[in-house]
Structure formats: structure tokens, C-alpha cells
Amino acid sequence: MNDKIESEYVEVGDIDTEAWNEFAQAQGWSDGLPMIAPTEAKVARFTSAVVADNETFAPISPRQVVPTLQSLAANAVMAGCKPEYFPVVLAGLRAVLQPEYNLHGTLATTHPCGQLMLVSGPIRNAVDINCGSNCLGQGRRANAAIGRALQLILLNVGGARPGDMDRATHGSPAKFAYCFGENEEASPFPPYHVRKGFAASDSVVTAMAAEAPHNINDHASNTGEGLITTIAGTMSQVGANNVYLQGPCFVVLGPEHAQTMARDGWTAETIQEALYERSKVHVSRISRENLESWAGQDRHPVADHYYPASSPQHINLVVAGGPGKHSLYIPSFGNTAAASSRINLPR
């Protein structure tokens, strides 16, 4: 059996599953979970699934390796993907390789960010991506395997190995897999990718170097105004990178919260504007040492406040999840972007 991990074939004979995983762990290829051996036949099925995708890839940080399609497919196989997931994985990789994403910085930081992947458009249903209840939890192969495949690519092709180039102080479960779909069917707002300028018929991956989700629990507020107050208060964190780096963030509205806001006349744009203004942090909540440090980095308050986003548009608003009066706030690494890439599907 020939197995292709990065750009070299490895002969492993008739090795069984347990022995394969021990071998992969010893090579530093594993994320710690069991993996599927990427045989030549399996890799070929994945590359065949994207035969019409002729876009080239930029070098992957930190090793600055230009990946082969086979090396990317091998990691998708190991992650447990089906061949039909592979176009989504490749779009996620293209998103994080956009210069404004700052992939090298997001992989080398001590911050606990993982690579969040939001999938919008028709492919969500075609490959069974969970957009509803528990969409950021366990139980759906597409979410788990697609998110894991991108992380394995960055580990094995990019070289972002924990304790070596990946210098995260604590890390996060988000570093295993961080993929979910937009619940367009339950959303009262235009789809996220349409608001980003894509066609409704497009399928799109948007990636962001993100912390794990922060729950926003509000069972009592029955008005859009009340929900804005709760969500803005959750965003107003003095310990998150956003408060001084003002990068992007995500606010993931549960469908019940979204419906309440829409009923009261709120649009996606007016929600972004209100959250931008109301989530600002007064300097009195920030330590003197941090104020001095941030000033040294040319990060200054505006009218004695720090804003946790660069603009209302950098608060990326999306509806996902199922029943229940919960929403999510997802801060970012800060020096990054919410980068989108259209998924190239076979004709």
C-alpha cells in the first residue's frame, strides 16, 4: 500500500488500522484522534471529485510549501471525509490562504484560535452539513470531517505542529474541527454569502481564525431591543483580542433570537450597527498596564472607548442552530480577516 501524506509516498504494506494510527502518530501526522489510512485508491477517488478545479494554491505557512492536490486529498482521507466533501475543504484552504487572513500569524500565535469554517449556499444540503441543532457540536460527519481536514492540512502540509510552530498557550477544542452551516431556511435575513456579494446559487466557505464560541443566553428578553442589549454586553470583553486589535468577529444568532429581532423591524445591517456602537468598552474597565501597552502599539481609544470590531460590517452576522433562546459570540485572533471563497463544484 502506498500512502501519500505530504509530497512523498510511504510504503506501509498490509498494516492494520491500529498499527497505521501508531505509525502516523510517530510521524507527527496525527491530531490525536484515529485516522483512516490514505491509500492510493482512496486518494484517487478524492482527486477525481475535483477534476474540474484547476485553481492553483499559494504556499501554505509556516513551511511555505506549495501543496499538491494529492497531499491535500490524503489529509482529507485521513480526516474521515467523503469525496464529495473535498471541494468544500479546498475552498476553506483557499480562504485561509488569502493574504488578509494572515495564516502565518494565526498559526504561530499563543492565542487559542482555530480555523472557523462557515458554509453557505446549496452545498450545505447536498453534503449534509449540520446547520441546525448542535451545529457546532458532535454528531454530523460532514461538519467534523471537513473542519478536521483543514486542520490536518495545516498540520501536515503547512507544518503548524503543536509546541513547535503552533505556539498556542492552551489551544482549544476548536483546533480539532470548526465547521458549521448557515441555517438559511430558518433565517429572516438574506443569506450571509449573498450579503457578502455572492450569488444565491453559489456555495461559499468563509473562514476566520476564531476562539471557541461564547454562549449568549437570553430566555427572558422578548424584544429585539432587549436581545441587542444582551448580545452587546457579551461582546464587551476586556480580555479578548478584539477589544484592541479590532479584527472581525462572528455573531451567530439562534433562529428564535433572529425571528424576534426581525419581527421588531431589525435588519442584519441595523443589528450590526447597534452591536458595533453598544459593545464598545470604556477605558475605566481596562487596566492601566494594558492601556499603556496598547498605546505603544498605536491602538488608541475613541472618545474613551475601545470598539471590538473595526466597523459594523466586521461584525459578521449569521443565523445558525436550532430551537432555544441562545446565540453565540465568536471573537477572532484580531489580526485576521473573515475571508470567503466560492466552492468549485464539478459540472
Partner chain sequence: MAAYVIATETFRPLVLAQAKARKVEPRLIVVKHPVGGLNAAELEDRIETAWQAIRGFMK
Given for the second form:
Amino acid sequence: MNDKIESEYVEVGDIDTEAWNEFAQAQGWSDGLPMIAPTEAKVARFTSAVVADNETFAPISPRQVVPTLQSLAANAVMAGCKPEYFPVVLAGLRAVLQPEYNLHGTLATTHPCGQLMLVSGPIRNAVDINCGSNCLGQGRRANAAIGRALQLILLNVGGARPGDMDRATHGSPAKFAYCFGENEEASPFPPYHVRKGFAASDSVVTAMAAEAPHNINDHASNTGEGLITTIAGTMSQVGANNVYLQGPCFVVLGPEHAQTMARDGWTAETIQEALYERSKVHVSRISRENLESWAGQDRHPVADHYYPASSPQHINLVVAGGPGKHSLYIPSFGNTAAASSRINLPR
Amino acid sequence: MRIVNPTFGQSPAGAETLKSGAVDWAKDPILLFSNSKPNARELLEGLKGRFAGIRSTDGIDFVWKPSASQPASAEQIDGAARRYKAALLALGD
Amino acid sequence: MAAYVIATETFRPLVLAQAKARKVEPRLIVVKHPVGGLNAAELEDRIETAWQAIRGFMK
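The structure above corresponds to the form predicted on its own; please provide the structure of the form predicted together with the partner chain.
Full complex below, order starting with the chain above.
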């Protein structure tokens, strides 16, 4: 972060909430929903919540400007965050700014990817992030505001304006807010961030440029083997970027599916390996033109199949959600990474 | 009411506008650079054919990004800047 | 090196904005959208449009 906190101020006059929102919409600062005005006093409460955070930020694509804490906090205020959410938002930003994330590509693309944020570790409960029923849906302020804050930062500081630098053909509801917590308490597997090498006491945000979740309904399979068949079948898609470009994806196991698989002896690692192998797509399902295009890029099938993930480890497995026989498949932009960043918390 | 500008950011150090010189299209080395989307290469090949009418096509080379969804590498861009006087970049969208 | 970008009219704002962000003077050759998905005969129109624009830069 800069030694000197710097920001610009805008005098908007003595206006009410409605007039403020009209003003903000006219400036192009909004995602379409009403926002809270980022007054100096509100922004100061947020910056004081991260006063111990001295890590610098890289320039944000596509505008290529270096953010200041105050401009980032202004967006978190506008999104409806509480000050204690702000460290989570900053960790999310640091995750998407990692070079392997390919932020510029994920924002300028025609593909409908939003910035998925998975929160792991103790902060989930401290700031009330929903990890259970409807964790990717509406209803919980932390999920909605944290996910929205990152999107607003990329819009306003990054400059990813729809129709201008954000060239998505359709976009996605995932581009409003896309944040959820791992249901560590209901998971039979070690937490996601621990499997990635972080300490269990760390709180971590993992981001991925992701399509909206695809549901995996399986009420009948009562074995791990049966569930693997259904999940792999859902992942085996032509038309998703993963089959074009490979890269990472997420499989979000509902706790009931996860418990069934663990009961039958499956571990996170053996699930990843099985899904990698069984989600491959046979060449007969791919158009002749695509096969020719891929061959021109020196990309060839392996034993007549294309794999939608780069490796078993690129299938990011996490347990989240509440009761019910559903899991989720979340394809990515392809040329991106599931990038993790530890949350810097005040001591 | 005074608010903090949510779009504020600082320009990275050394970010000055780059300028380039004039091109002699009949003689200077030219690079055709595809963004690897379908038809970008075909479009550039069509232009290479047009250039044949005004110059030898020696000195016209063709490169492409490894993937449409990734930026060209710094090495690829620096190498191009060193060797060519002009680049035609085709976006096949 | 002088860089000339051939983009469709639809992607013109993106190219201009990115050029500005990267402090590059944009030299834009705009062709009708789309380029992807065209057959050879359809693409010929885009090639000719781009070529005429390049001829314009030669003057």
C-alpha cells in the first residue's frame, strides 16, 4: 500500500439517497442496484479496519491503475459492506491480481465469467459468511456485499465497464456477487485451504474467474461410485471453456453427497483423480471445425478424448451448502487459476 | 455531501505515451499478429496476399498468441518490437 | 514499431480504451462485425476493407 493515503473527493451537494443513486448511475459507478454513498467518514471507518495491512497492490486491469486504500474502501462502502468485511475484500482483490489469474483476459472476454470468491477458515464465522443452505443465493449480507465489493472495484478502479472494456456477450448473474464460504463443519475432508498448504488457523480467499454454478442433482445414487458417475457426466460438456482451454474448475459437494462418498472410502484426492479421468470428452461429441481449430493450435486428443481440467489438482473440491442431494460444477474461464490469498487481519 | 471518488487510482511509474515512426510499407519488415481467435489468421493471410501486389512478401512474418484468452508474452512483444517496423494485429471476434 | 489493430466495429471501444490505458497511440482499422464464424467468401469483404484502410495509411 502507498505510504501516503491518497484519494480524490467529489462534492455532490446536499442530496438525498435517491438523488445520490441517480448521480452514481449517471457516472457509471453502479452495477444497477442502489448503493451507499462513500462519504469520507464511512470510508475512514473501513481504512482503519485494515490499518495493519501494508502489502502493495499491482495495477488493476484493464485500466492499469494502482488502487489506493481509500478508493477500494469507497467501493466496499457502496457495495453495502461492514468495515469488518473489508480485509476479506482486499484478500479477494489480491487473489485476482496474481499474474496466473489473468485478470485482464477474464474481464475483457466475451465469456460470462464472474469473480468467484471462496472463503475458508475462521473468518467465515467471525463475519457471518453463509456456508450452508443457499450459500450461493440471496439472503446473507456478508456474501452479497463482499462479492459485490470486488465486482465494483473491478468496475470502478479497474475500468471493466460493461459494453466498453467488459465485452461479455451475455454476462451472468454471477457478475453481481459471487461469494460463499466452505462448510468446514459439515465436511468429511480437510478444509480446502489446508489442502492447499495454508494453516487451519489461516483465513483465506480463493478466487477463480467462473461461470455461474451448474447444478448436479442426484437423489438416487447412494454410493460414492454412483455419485462420481453423475458428477463426471455433468463436467463432461462441450461448449464450456474448460474443454476448449482446460484450466481449473470447482466441484462444490453438498454435505450429503460428501458424506456418502467419504463413507465409501473416497478422499478429496481420489475424487479429484476419478473426476479427471471420467469427465473426459470423446472426439465424436466435438465439431469438425473445433477439432481442426484445436489441431491448428497443436492441441491433440489423448486416446480420442479431451480433458476439461489440466490435471486432477485443477479440479478444486470443496464442501458447501446445506441439506439436500445436490452438488455443483463450476467451470472456469479456462486460462485462469484458482488463486488464493491469506486474509490480513488486525492483531 | 463530499464523497471519496471510487474510480481513483494512480498511474504506474514510467507510464508515458509511446510514439512510433513512419512506415515504408513497400520495404519495411512487417509482422502479422493474430489474437488466435478463429479467422484472425485467415484475415491476415488475405492481407499478406494484397501486400504481394506492392512488395515482395519477404520480410512479412506471421505470429499468433498461444491462446486467444491469454495476453501475448512480454518476450513475444519485445521480440516483435525489435525486429519489425510495423505490426498488424488482427482481433478475430 | 508502429502497431495497427484490425478490430470489428463492435470491439472498437475496447481497443481504444485499452490503448489509452497502456499509453499507446491507437491506429485502428475497423471492419464490420463479426470476423469469427464467417466463411471464406464473407471474410473477403473484411480483408478488402482492412486493405483499403492500410492503403489509406500509406498515403
